[in-house]
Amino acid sequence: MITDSLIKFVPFSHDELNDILSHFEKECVQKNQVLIKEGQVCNKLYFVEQGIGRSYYLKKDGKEVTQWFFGVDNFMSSADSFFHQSPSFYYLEILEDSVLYSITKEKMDILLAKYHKMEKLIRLLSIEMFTKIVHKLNAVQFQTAKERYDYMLAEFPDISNRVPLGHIASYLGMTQETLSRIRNNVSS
């Protein structure tokens, strides 16, 4: 739940939480809906209460490359686009029927100006995400295909049953054939 995730990082008071949550909007989003396309400015930050999403980009040949998955209790956005209000390099797509809470950049700025604790929250969330991105880069650059697969399962334990293999393979920087071989070896 969003309140649990917020207070996990910062000890907001009951009144602060109520005010903060009043700036979010609950959205029920259907599978395969694209929230933002490359080149658009991302005007919302999403919190995933139920479901899963991904960010991806298109290569020149039109092939999709998954950059990140966003599961339950995670914030989802094209962060650079949201915070800088610049065109996004990525698409944001919902991969299964989901329940999201969204906040606009304008409302986030109001909360950031009103509560010093919100600035702390954004800083701590940014550090957490930065650390996860560094771990993913290290995995892609320095680990074997099997080690990358194990890393992904540690980060997203039930993803194999919820996301198409092509998305997983592109996230891990490998072909679907390699991914299938790894999965077959794990289950044998």
The other form holds:
Number of protein chains: 2
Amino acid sequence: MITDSLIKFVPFSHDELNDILSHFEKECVQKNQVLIKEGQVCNKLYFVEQGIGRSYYLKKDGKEVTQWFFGVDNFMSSADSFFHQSPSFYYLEILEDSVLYSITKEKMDILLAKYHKMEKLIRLLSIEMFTKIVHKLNAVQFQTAKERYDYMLAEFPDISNRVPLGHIASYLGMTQETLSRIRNNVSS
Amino acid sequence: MITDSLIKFVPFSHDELNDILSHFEKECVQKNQVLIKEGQVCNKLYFVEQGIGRSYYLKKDGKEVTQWFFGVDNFMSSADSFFHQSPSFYYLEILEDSVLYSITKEKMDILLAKYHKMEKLIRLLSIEMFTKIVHKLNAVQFQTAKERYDYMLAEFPDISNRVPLGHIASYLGMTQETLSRIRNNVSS
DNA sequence: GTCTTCTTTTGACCTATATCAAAAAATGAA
DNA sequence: TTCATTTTTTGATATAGGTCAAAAGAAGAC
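For comparison with the form predicted on its own, produce the structure of the form predicted in complex with a further copy of the same chain.
Below is the entire complex, every chain and molecule, led by the chain shown above.
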């Protein structure tokens, strides 16, 4: 639930929570829908109430590279694009029929200006995103393909078996052939 | 200068700036000094007024892996350890005689509670760190060794020739032999 | 200035994973 | 159910960059 996730970071009062939540909108989104395309400005921050999303970008050769997965109870956005209101480098896509809560950048700015605690929330959220991406970086940079897959299973236990193998392979920086072999314990 | 860097993010008043700066301490640190070791809680956030620092960690085989370089006008810390006051995964080391401004976590918390704008500053700083690490991740994950070195030259133009080659190689996820060959344009 | 230590370069060889190609399996539409 | 499409698996081969070893060069200590 979104309220629980908010309270987990900052102890908002009941009234504050109500005010904050009133700035969000519920959106039901179907599988395979693309929320943001490369080049567009991402004007919303989403909270995944139900379902799975991912961000990805296209390499020059046209291949998709998954950048991140967003599972239940996580905020989802093209962070840089949202906060700087700059063209997104990434696509945002929904991988299963999902229920999202979204807030626009304008409304977020209102909340950030109104509540000191809201700034704190987003600060803590940003630091958490940072920590997670550092974790991935360390996995991707210095581990074998097998170890990277183990990292994936630990970071996204509930997602690893619900999305196409190719998405996971590109997320981990390997080909899908390699990931397929890993899953089936084939040495070469 | 630290004041310019602060104002660049958030428009602090003169009085606010004075108050904030009074919470920092100037530290002159000599080359090769280690500010934080793995396992210690990083209690300070540093601003590099002059010099260069880096963060690194040790792999199980004992090899050092440079995680980040901190040049002039940048904040330096073991971010996760500082903000969560948890044991640092990284070492922080000074690579040239440097002038730093430091603030303790306690004093930072005072400022964060006192000034809404301070929360905003750290939020923006966190998002910037996030953006930079994502940039590195994309470089490391999908580019050739040569392209990764080009990324390094772009991200740290003033640093690339002042630190040992081995530090840069591990930062980029390659061996120093490979980086040496790249610098000398040897194909194999 | 000489010696020691640390850093960088060069060479030979090896391996993890990529690439290419095609078969097999799963999914979804009609 | 059948056909078309997408996803996954399997096999054969190639290669970027790793490993190991040693020489060359640079930097500090005395």
